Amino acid sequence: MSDDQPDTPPTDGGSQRDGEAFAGTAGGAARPDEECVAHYARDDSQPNENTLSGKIRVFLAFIGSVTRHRVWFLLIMLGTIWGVLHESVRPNTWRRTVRYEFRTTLGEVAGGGLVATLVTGTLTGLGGVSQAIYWLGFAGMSKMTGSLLVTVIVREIAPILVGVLMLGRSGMLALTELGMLTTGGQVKSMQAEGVDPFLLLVLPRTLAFTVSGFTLGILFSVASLATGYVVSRASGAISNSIWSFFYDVVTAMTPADYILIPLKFIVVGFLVGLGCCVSGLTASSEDTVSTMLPRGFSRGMLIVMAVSVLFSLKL
């Protein structure tokens, strides 16, 4: 072929299709038209939805999307749990702003929830502890008083009620605060300025809830047992001193109880605080307070009940 002759398209298979693809381009330019794009973008290896394999793919895709939609919050929680534990032991994490957020949240959760916790513990002692002491003494099973109070009041009821109190009083406040920062764009502004919202907002609040969960849980247990003793002593259902009463309760605890009961208070506080913070930071731009609060409260209740059940099964 001479140099002055124009190039001709190949004559092998597919030459007519390639020629049509590049027809209308100036000077043989490599810019295909819309039909060529549609042709080359189509993947003939993918099965048709009308075939059996296509229907299987559609069904599996539907199952996967539903599963991801249901467990995405759990996966985020698992990731942030590791993030909080990992970052909390690094000295560089505890800067002045993080320490300030921790102290502020600790005062709001532990200090602000102290009265509510003591009142709830007192009511539990009036309605639960005193009745248990009375009926056990009436049935001639007063020796089981300590073990029953440890199992029912301290191990099961106290973590649930303390978790609900922290969730309703302080958890919803943290969720609303972080949710408004997220929907208002302040969180993105922090990221643009080089501030990590996780270290500044999530980590100190979660650890403050953790410390508050242990503190309020112990105070709740002591208040309920002391109130139950006072009522039972006044009604004549019990005659020993308060020190003997608490000694019976303490000796009824097994070695595992000394680890699992405080750990249960700690885990409840940790997960309640973390769940509220994550719910606030994952709010969408369409969310409002009326949509965030019910969703966050239901998630918090599920967290409290799941922790209680898992620790009970462990025991």
Second form
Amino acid sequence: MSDDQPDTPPTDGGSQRDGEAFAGTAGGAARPDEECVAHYARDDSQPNENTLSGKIRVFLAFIGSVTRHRVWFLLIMLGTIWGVLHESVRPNTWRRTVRYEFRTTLGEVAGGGLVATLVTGTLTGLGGVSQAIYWLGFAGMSKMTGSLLVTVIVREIAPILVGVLMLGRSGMLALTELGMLTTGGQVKSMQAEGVDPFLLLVLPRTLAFTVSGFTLGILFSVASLATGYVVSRASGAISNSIWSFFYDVVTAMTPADYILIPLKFIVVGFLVGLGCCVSGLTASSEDTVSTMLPRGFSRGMLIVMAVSVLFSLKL
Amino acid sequence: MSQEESPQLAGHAMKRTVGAVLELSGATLLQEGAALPPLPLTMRLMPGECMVIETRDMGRATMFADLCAGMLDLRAGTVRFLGLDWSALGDRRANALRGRIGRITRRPNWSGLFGAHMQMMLKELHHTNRSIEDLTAEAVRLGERFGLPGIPVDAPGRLSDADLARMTCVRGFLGKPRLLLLEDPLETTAVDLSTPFLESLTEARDRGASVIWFGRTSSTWREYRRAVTSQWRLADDGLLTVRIR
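May I ask for the structure of the form predicted in complex with its partner chain now, the form predicted alone having been displayed?
Expanding to the full complex; the earlier chain stays at the top.
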């Protein structure tokens, strides 16, 4: 990438030296400190744009800067994933402030999102599950009901909806809180007291989101399946008992499902929490709520969909 | 020992109390264009000493305090606290060491994240195993000295500026810090906190803590000038010593 070598002077510009290159643009004799500022400014990306190599350099610099800008968040996420996993197994990490933050966030995410998750699960059951049962019965494929519900509802829809719910209800709140602390300087004050914001805020919140992702995911699945059964039974689409219905669903699951479905809930929760915390902590001084929220939401949605797709490919 | 982290560090620090608490040796900031001039800064602060640093720009004072707390990268020189070079310490050890510094800063340090009581005691709760009762008792004692009827448990946003100023002082002195970096709280408050502030300052110095007191003018520390060990001025041309009059 061309902008990886900002100090390289243009090779095609004749015999210009660094100082001379600026003297022309500065429009006269510059003071030493101004020259210094101009030097750094030029180093970023100011080759002679009139020549072919200059144009190529500008183009490559543009591609490089866009690529680095996009990959930057991914690299930070990879680093913090390792950081959270590594730090979470160290007993010294779990000091009382970290435990307090974990408990508080868990209560907010899992407790606060419980009703919303159950309602969404119920609505999914009303719309999706009952319709699936009805049409499978209509097509004479009732035996496939269990496997279809596991595949569609539990494995695909539940992680996405739970991830979106957590993102919208708690993730955006975490992002705003941490973003405002970062831009307001309170994070710096914490660091001045030796309180690592990663340890106090990112780690416990991410793990609380992880536990909540699993909990809410299971509750969502149970609520949607139970509601679907009730509606189908009431409409006469099925006549077997609820235990028999759930038995069909459970037996339709493969051994891999018992690992991968909970894992999907866990990974969605983990990455949504981490993504929101990291987006908040990496906010710049120019950021405001109106810039942080759309960016955080789109990142969160991307995370939810990426996890869902990656797991589906493996399955 | 109540310190939760790094017993070796604490032990090392205890052994070093005979030497300088804080020592800057030609410390030059890496960051260009910062509030602090990119000049070598040299000073030494022994246990129990009180250094007054006058500066017109309190942003510069905050940055100097950050430098003393090992939060800024250096181009040259060293900053040592309790004999330990900040640049040689890992993150965990550096954070543990920062837990032994009491700061009163102009930087915003109250947030809506926790209750005021928790934020006031956050450093001690995070870095030590001291019991809640013990911590609360100390916070109440300091709070009463600064004019608080107890420990506020509301969100800081619901408290008055005067109460926040009192709590900032309590937060700074809580936990018997070894070094106090005080960006003059007396200048900005409407209430008179000079008596409890000086009382706490003297108590901390008697215990062996060292103090750097940043101020815009000498009017705030004039009452205390007989007890001041040295006076410096922080300006564009660096850190300069000033004769106490």
